[in-house]
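In structure tokens, the next block holds one chain alone, the form predicted on its own.
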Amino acid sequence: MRPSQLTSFVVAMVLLGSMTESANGQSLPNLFPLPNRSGLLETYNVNHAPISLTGAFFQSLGTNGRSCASCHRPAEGWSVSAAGVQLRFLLTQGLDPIFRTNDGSDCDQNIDTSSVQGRRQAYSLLLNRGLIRIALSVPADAEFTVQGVSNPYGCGDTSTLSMYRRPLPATNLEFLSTLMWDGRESTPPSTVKITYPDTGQLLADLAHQAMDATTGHAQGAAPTPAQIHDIVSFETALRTAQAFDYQAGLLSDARATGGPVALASQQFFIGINDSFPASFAFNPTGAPFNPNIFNLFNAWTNSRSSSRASIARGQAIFNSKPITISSVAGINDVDGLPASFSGTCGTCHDSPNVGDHSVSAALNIGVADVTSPLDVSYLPVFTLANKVTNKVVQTTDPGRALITGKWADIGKVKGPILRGLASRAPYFHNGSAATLADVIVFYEMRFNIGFTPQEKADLIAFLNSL
């Protein structure tokens, strides 16, 4: 990034700060270009309006000065990414209310808030990776026992386990087929996947969500029904996009389709284009898998601009480099699939030009292993043992298995929506992916896949411009 590009980046994200967190009156216009690393976000309001920062979504609603906007920024893609978080944590001396000790904190025993430098260690994990600690019961009727915790930070109960996970995106909703890392926000029991056809139950369930980040972060009393519906209805409007590139330009320029105006457009079902077999029929139009996920640079592909062809390749990688898919608990493991066979990155992230998977599929690729090729060592090690066959396996964090009690679930996580994705580093449910080129490392070394370096340097060009 250039001087001017980073003094603007940083100026957004003060005042953009300052905006969501007072919310006094002030809105967004509509489009409102948001600098980031790689150019400029924008975020569209399908309602034709102003976004508004003074419904309850920006409103202090519990008891600790948190909003859902603390750790859902329209500067970091509805997320947070860990330079925001660094810099509130600058401008405040650790006090914004994103910094609260029930869990936002490393662990809430035994720490010292009372100093710059013991919020500054207390809150590591939020500001070099943007994790928020999840606490959770395992299940009564789960079929492992934790025989152990091994946490850095303390919080080593064996029975409420504390993970640490990403905030996802609170924007291209409509776009989901799970809520949640883990799955757990969704209609009682929360092991009820959205299945098609959607007759309201992806909207019950961020209902759901909102009731539980509002008693639970938020540390609040519920919510009133108006209240949730406003949150509702607000964050199901916005689609966010990078819309600006500074080699490229404008996104959606020469006939390209990149940008949030044109993702509002964008057809989406649960089990469209999806890439199970066609006998599992989660696809309920019956059509064949196209592994063409994206079409918004088709028209750059012979671009006389280097910067526009090198994202025009990352597409035609994304969508057809062929990566042997082995040992992927949710795939490899499922009745009527092969234990490996060839696929790309569409096999995984098929929704067209939104990159997630367009059914319920809690995978397990390796995120979470404590063998992963990416840098876990901060994270807490569980071990976890087979109350039938005894079998022990240790992960950093036990995924969707601590909402179903399976032993097959340890360690999935769903895939999130790929739009956005240069304004809310770190990757991974984990953060364990500092930058996109962490990413590609991991795919690389997981899957051996065989990336030439022009083909990271493409790929990354078009994962910048989503």
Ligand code: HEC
Given for the second form:
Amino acid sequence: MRPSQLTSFVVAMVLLGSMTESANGQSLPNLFPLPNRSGLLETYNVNHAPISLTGAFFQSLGTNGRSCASCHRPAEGWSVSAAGVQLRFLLTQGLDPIFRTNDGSDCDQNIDTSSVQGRRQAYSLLLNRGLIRIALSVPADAEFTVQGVSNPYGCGDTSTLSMYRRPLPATNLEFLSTLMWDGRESTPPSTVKITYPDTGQLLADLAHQAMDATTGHAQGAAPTPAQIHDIVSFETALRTAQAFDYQAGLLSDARATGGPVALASQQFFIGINDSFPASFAFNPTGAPFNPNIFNLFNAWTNSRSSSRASIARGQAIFNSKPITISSVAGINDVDGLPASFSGTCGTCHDSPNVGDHSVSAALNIGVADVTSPLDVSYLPVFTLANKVTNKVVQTTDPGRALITGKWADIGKVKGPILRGLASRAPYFHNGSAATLADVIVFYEMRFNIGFTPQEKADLIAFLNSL
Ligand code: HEC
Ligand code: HEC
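Mind sharing the form predicted together with the named molecule? What's above is the form predicted on its own.
Below is the whole assembly, all chains and molecules, this chain first.
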């Protein structure tokens, strides 16, 4: 660490220490700073109250000891980080309730969890990549058949497929246009699509999701309406973002607007700043797309602090670096959109200062493809055949196709919210990017982007400050 970094670090730790004294185990003070590798993450409770750690979200409502907080932890960006899971394994010898064989282990059959060594092996994907096993059945009317499953961990069933996915953050939920990686909790008939104006659709979907999470992950009976209400009102009051950077200091200093308090006043509605052409009319106000998705660090352009200037440059790269978008299912195969065009990071991450897509848009950018530029060899491979054309594809996760049954939806997932990233590595739905640098490597190779080393460093500094 450089001396300036060290000073910031000491200040941060003193701050943390003094706040810890006010924590009583029952709640976190509002805006309690939680450290990660690049700074401090904070969660703001929009009700201006401490963040209670005793509500239904933190209670074991099922039969296996798990609560929502087993997989959605305040200190890990309300997801889990692989490093955090490893620490929990170490401290509990692999007995913490996240380590359960229903969906925490690589497979739920023929495993030995009677010894630490056995558990280390059984939970290898959770430990190494923070992955939970998601088993979904192939829809009866699917446009494809599953010809084969090659799963190194067992669980090779062809009618119920086992995918391995990262817990999405249970915070900043008010900015969502669809729930779950594959949108399955916002899909009729069991749940509702979130449309403009949202007349309670998001809340209904979150209630349904809380029920499914309790019966699934926690192996319980359905929670009571009061418990569901408690969970949903708790999680929807949270706004989470990086608040302090060890090098750049307070991310809301000198007219910058980083951190969770500013995020709480960020406007959002379904379709806000949608990037599709105006003819699609996805933005109900008819306003044209503004490519400046993030403006948090505008005031730091030309800052005399090199770290602040770097973050501001990274933001400008996110907003403006040209990317040739081609072969992305969900964009380039849509009627009325070109097979190839010049866009930016913000073409897909278009929601202002949040970074998910402001309308439900399942996309296949190739993260689950067997040809991904990142290593995906630790994942199962599914061979799918089109019932009409007999065309065959291989993928490590069929994504939304397992919800809609549609061939065109193979490999499609949503782009997640890009706040609080520094606390929740690894990235992408399958954890294939161990770091934000790996995320950049993915984009660079997948879309042939020529980033200079400086541009990469700036972009990473920016993403770490979100
Ligand atoms: C065993 C780990 C685990 C537990 C326990 C768990 N979740 Fe999750 N959660 C996940 C995973 C994995 C996903 C993403 C799965 C997917 O999209 O296929 C997820 C997704 C979510 C999402 C979707 C966020 C978004 O951006 O779409 C919400 C909200 C959520 N969980 C809330 C809860 C609540 C509330 C509970 C308790 C009732 C809970 N979770 C319990 C692992 C867990
Ligand atoms: C063509 C659409 C598209 C473009 C362009 C795009 N993204 Fe993404 N991004 C996505 C999708 C879709 C995902 C989710 C992919 C997955 O997990 O399989 C994603 C995921 C991410 C994640 C991981 C978030 C997490 O929680 O795991 C980061 C970080 C990210 N993108 C940053 C960027 C940056 C930086 C750029 C520009 C260099 C960019 N994206 C360009 C669509 C896009």
